[in-house]
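In structure tokens, one chain follows: the form predicted alone.
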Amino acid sequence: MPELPEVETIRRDLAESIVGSEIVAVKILFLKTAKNDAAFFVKALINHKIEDIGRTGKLLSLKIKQKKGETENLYLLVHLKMTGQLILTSKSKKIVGGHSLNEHSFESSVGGELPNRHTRAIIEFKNGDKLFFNDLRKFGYLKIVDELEFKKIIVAGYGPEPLSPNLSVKYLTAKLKNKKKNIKAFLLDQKMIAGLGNIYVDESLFLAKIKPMRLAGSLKLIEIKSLYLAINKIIKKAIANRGTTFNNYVDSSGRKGNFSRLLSVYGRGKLPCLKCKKALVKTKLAGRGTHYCDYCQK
């Protein structure tokens, strides 16, 4: 599943291509992908322009430019979940972001010639570009919301992000106090911290020297400070390196992320720890595959 660095890469790349573009056609090929009435969904987008592309955690938000006489801001929310893809095709380029089905070619990575059996929705632009939403397992979604609902979704479902002023040692200290769940489950909770997933939680805990099964409430202040610094360092480096490649993940320019070469523990179960050289441990925790060093992490 794409995490914050991967989705931020998608946001940046698509913003360069579709912001300011006018939508002239919308096709919903799998009704459940659009979480609105189909007629409303199409009407909200057609003959409108993309004004901006934002991101909160792993959620993309495409702001729809208002036309004369319209007073209500609308947003197209896009969540790729586990196997979603956003694919933009034009006369001069093809870019894709999300889960890749195969790494051998662009066509095989998106499931064949577009549209294909994985295509759930298509947005066509006036300049001839087409944005395909593909999703193998159908967990991803598109949803039109107004500004009030958008704000409610963010407030109710998302905590502060790494690299933002709202994520601080003070915030973590308050949220971790007396928490009985393990620290990995805490960090995976989007309501606590937005955008962290399995890869970057394992990497952050290793850098902070904290075992993932530790009770969240057991962390001392010095450990909380180390964790805060580790999260920000890992996410900043991952964004700079365009994310991590797993399950053939491809970013929105069709390029694989290259942070994978910098991973310390994730995906390296039973291999030697890069610090102490003892075998890393792979187990299951908080419902996810979990990697850590039993010696370096306390």
Given for the second form:
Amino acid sequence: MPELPEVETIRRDLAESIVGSEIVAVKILFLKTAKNDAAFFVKALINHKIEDIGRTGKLLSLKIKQKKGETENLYLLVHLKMTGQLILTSKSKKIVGGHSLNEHSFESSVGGELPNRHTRAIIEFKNGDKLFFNDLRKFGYLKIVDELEFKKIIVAGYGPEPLSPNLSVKYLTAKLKNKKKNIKAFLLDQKMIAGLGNIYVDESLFLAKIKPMRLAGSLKLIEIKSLYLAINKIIKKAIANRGTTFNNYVDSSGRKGNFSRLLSVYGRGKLPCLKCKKALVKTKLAGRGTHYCDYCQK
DNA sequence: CCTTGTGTTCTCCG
DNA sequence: CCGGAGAACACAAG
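Could you output the structure for the form predicted in complex with the DNA, given that the previous block was the form predicted alone?
Let us now look at the entire complex, which starts with that chain.
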């Protein structure tokens, strides 16, 4: 499940590899993956270079360099949702980003069999590099938008980035005030904070010592401060560790993300809490599997 | 049955 | 009855 740190890792890897590269071929293998008219989609990309790669929350935005005579900035948006991958292959080495569901699909991806049965689109570059968009569950998408629509999507759908100054104790205090939903649902809401998903929400709440079912509006200032610091610390550390390999994420050198071994509660079921040694609790909240310590979190 | 990110739809409440 | 908030569902496949 790629969340902010995983998507950021992919962004950084791709930025080093394909910015400045020219697209020479575009293949859509599953029509619904590309949200535009197929002919427009291909035409907008082909014979164009990638100028820059951005990220908002879990959404990647590849800026398409204008050609002479073109007046409109276009962006290729990529959302991986739960099982999307972006895998770049080149003749000399394989550069991989994204999540595989299991060892088997990882092997089939990296072992040289691309495209595979989950490949939904392929973008080929002049230098021979190929970018594969794989997505087992077909939730992810590629979409080309102009500057206006891009801005609309960002403004309407995304709150501040966790590591930006726009996310502050002051901002959180204002947004949490009188909120009647639980803090877990609040943190999962991309309009409140961009980029947190199930893993980092559970981890942040554990570090902040706050129970996930607490009503958002019930947090005291000292708890809001603690939550703010926890989110900051967790996201920074996860990016530094190139994300969480819960399944089989690997980076451009073929290494796995290192944050999985640093998880405190996510995926640890009823194992002993790392702090108090009592059994962790796994339940369902906001429609999601939820992990916490009933003793350490208040 | 379980897994989850997000867009859409439904329901509730003041 | 309206608006908004929040919950629930839809999507998809292994």
